[in-house]
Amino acid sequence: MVEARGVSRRFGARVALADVSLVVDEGEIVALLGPNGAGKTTLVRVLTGLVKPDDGSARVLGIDTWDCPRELRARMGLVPSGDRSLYLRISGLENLVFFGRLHGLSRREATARAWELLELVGLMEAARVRSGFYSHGMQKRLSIARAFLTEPSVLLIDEATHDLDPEAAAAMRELVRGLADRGAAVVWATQRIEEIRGFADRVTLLRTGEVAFSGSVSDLIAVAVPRRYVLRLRNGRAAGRELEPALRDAIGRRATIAAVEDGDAEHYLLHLAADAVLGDVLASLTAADVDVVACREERSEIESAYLNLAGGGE
């Protein structure tokens, strides 16, 4: 449904994507993700024929997105990176109208529609105040009903949570779950890392506009290699920063470790070196007669990931 063959598209001299290619079927979720920069707007606009590419092909239900014809417009549902596409001056209600009606609803089917659509994403009693108005959050929620109005094949989203609160977003992720589960093909570019477990069923990550990544999200996870972990120790004697000689002593090269205060007990910051074994630093500690009360992954395995893949190092 959705379909972006050897993509590339400069700005001047700056290559903002470089032979990117992007498949998603029928009900399918995929994430797009990277940093700032890495090229997941452009190719959003690719796809819904708002930018020609310079090299390669974007399809979109089969049609070339440039050659994008109104009914097809109709069929695609966009919610983009920033607010400036809405009506600032009108209502929210005004505004789902406006659009409804350019897709070529009639203003009674318009109106309902809105109505419709501003309850489920819990704008109601902001419907007849100006967009203007309301907070970057409320107008992300009023883009995302706006998207929503043809009930499309093909929804395209731009940062969707970005100004949202976790129950909104939540909120808004449970609207998109459910339109894919109706049939449609959705790209979900974010930075929101966390938010794509238990939700996309495939992800593609881009870095400086080449594709760093393309899988399932277990396949991301595996890409995980862990080294930062956050200890939580005890050991009877001295407190806080005064151990942390004993415990250098201890683990010797195979790893950093730093203090964190933390209330009644000892937090510590554990950094593994490149050919260092968690199990056998833990084994050092617990023979300087330190408990180790507990250990976890400073980060996600998702966010670890992220940074292997995207370059963000340490």
Given for the second form:
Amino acid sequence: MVEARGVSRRFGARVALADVSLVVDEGEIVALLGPNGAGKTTLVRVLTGLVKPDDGSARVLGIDTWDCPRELRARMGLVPSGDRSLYLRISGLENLVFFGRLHGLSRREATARAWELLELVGLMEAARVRSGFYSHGMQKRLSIARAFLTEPSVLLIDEATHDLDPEAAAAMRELVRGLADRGAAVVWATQRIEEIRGFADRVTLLRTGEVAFSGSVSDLIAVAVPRRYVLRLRNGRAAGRELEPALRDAIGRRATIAAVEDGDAEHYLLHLAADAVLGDVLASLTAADVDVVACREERSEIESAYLNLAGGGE
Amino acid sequence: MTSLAPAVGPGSELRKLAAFVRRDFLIAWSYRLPFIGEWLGLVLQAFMFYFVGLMVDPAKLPAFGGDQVSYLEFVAVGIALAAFVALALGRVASGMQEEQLTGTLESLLMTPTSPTTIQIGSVLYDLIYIPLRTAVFLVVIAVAFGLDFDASGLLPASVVLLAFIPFVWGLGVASAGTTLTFRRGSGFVGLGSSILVLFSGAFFPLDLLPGWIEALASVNPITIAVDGMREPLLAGSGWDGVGRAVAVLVPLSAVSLTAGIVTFRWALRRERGRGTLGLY
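Switch from the form predicted on its own, shown above, to the form predicted together with its partner chain and output its structure.
Now the complete complex, all chains and molecules, led by this one.
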């Protein structure tokens, strides 16, 4: 339903997208992951026909998005990244009714649909309040409601949960999941990596305009190479910073280790050297008469994979 | 999956215009103070010209239908039309600029609405409100200052105004397209409209100008509109002369509107291609 093939786009000397491909099938949620400036928003804008690619092509429902006929726009929903896409001098309800009418609904249909959506996104109480008085999170929820006005076949969401509290963000993901379950293809651009687990079907990770990874969430996790661990250590003679010299002696150059700031006296942060293996380090500690009570990664494996691929890993 | 089946077609495009008018009415209503200020400004301007008129020798003014008119009677149509030109041109030109500035233009373009509908819709409220305001202004100052307007001239004058509206609209649309591309274009619009109004005979008789400027000014579309409205209102000439004014204004309006729409669509496509539509 959504297909980008070899899309490249420059803005002056800056390469925003370089040979990016993306396919989203019916009923599928594909997360577009990447740090700021990775090219997520540009790709979303290419897919909506708001930006013309220099090379390659983008097709939605089999139609080239640059031509973007009205029939195609009628079946697409967009949640843009910024707040500046609503009429701030009129109410949330009037915003939805206006855009509903531009989607071809009659005033009565648009009003009924607007009320339904305001209830879905939890804005019933603020329906008649000027949207300029809304918080960023409320404006984002209104923007999401607008994208749902006509039950789109293709939904493109750019940083939907950026301004939302965890509860509202979860509710939005549930809404989007529901739409995908009814057959819509969803592109979910985000830099909040923790939200893609159990939500996105596949991930495309962009780094400085290039695809750094494309595959399932479990494939992404497999790319993770965790290097930082939090250890809980016990030694009958010393604890906390007093134990640090003995620990350093035990592990040598294979890692660095330090007591966790603000932690209790048993927690230490271990940072493995590039060629070191965790098992060897733990064995050295045990041999030095230190009990390893617990060991866990400092980051989730998904975060670790993200940082490795996006170039932010240590 | 099935969508809510939004309507796409010429009929639905026309219905969307009503949505634009409602939106702009609600937005205008949310700015009550500027709305009232605009009216007060017009009334103050009428007072100013009333007092200026006391110093003007009516013999220096052209006669209409053989009758000498007062300066305020002479200038009232000019004030109304000049305000109409300035306001309409400014609003049409800035309509798209505002959409771009507030970031709503891309949201509009993501709906199944044609660019022409968006352009017309964005200014339709003003194109209804401003002529209405012009007519109300003329009636109010005629009553307040006891001006001797011929009531039978209201309809012919309105027809001239209607023929003139697309001319201003076209200039505004062209200006909107220029602003879309160059971001800052409103200064040129203001300058252009001021020159056209200055040399239109709106505020003083054209025969006060040097001969060659007078000749140029006589083909100024605003001159034709001002004269076309003054004759029926002040001389009581009814429909005489309206046909001539309309015959000149309609083709000019058609050219202006076509050029404006072509310029605007070109600018829109260019900015979409560059990916700078949302930038201001």
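What you see is a predicted model; the values in this text were computed from it and never measured. Positions refer to the first chain, counted from 1. Note that the rigid core is defined as the largest set of C-alphas that superpose within 1.5 Å between two forms.
- Ala288 is among the residues whose C-alpha shifts by 2 Å or more between the two forms once the rigid core is aligned.
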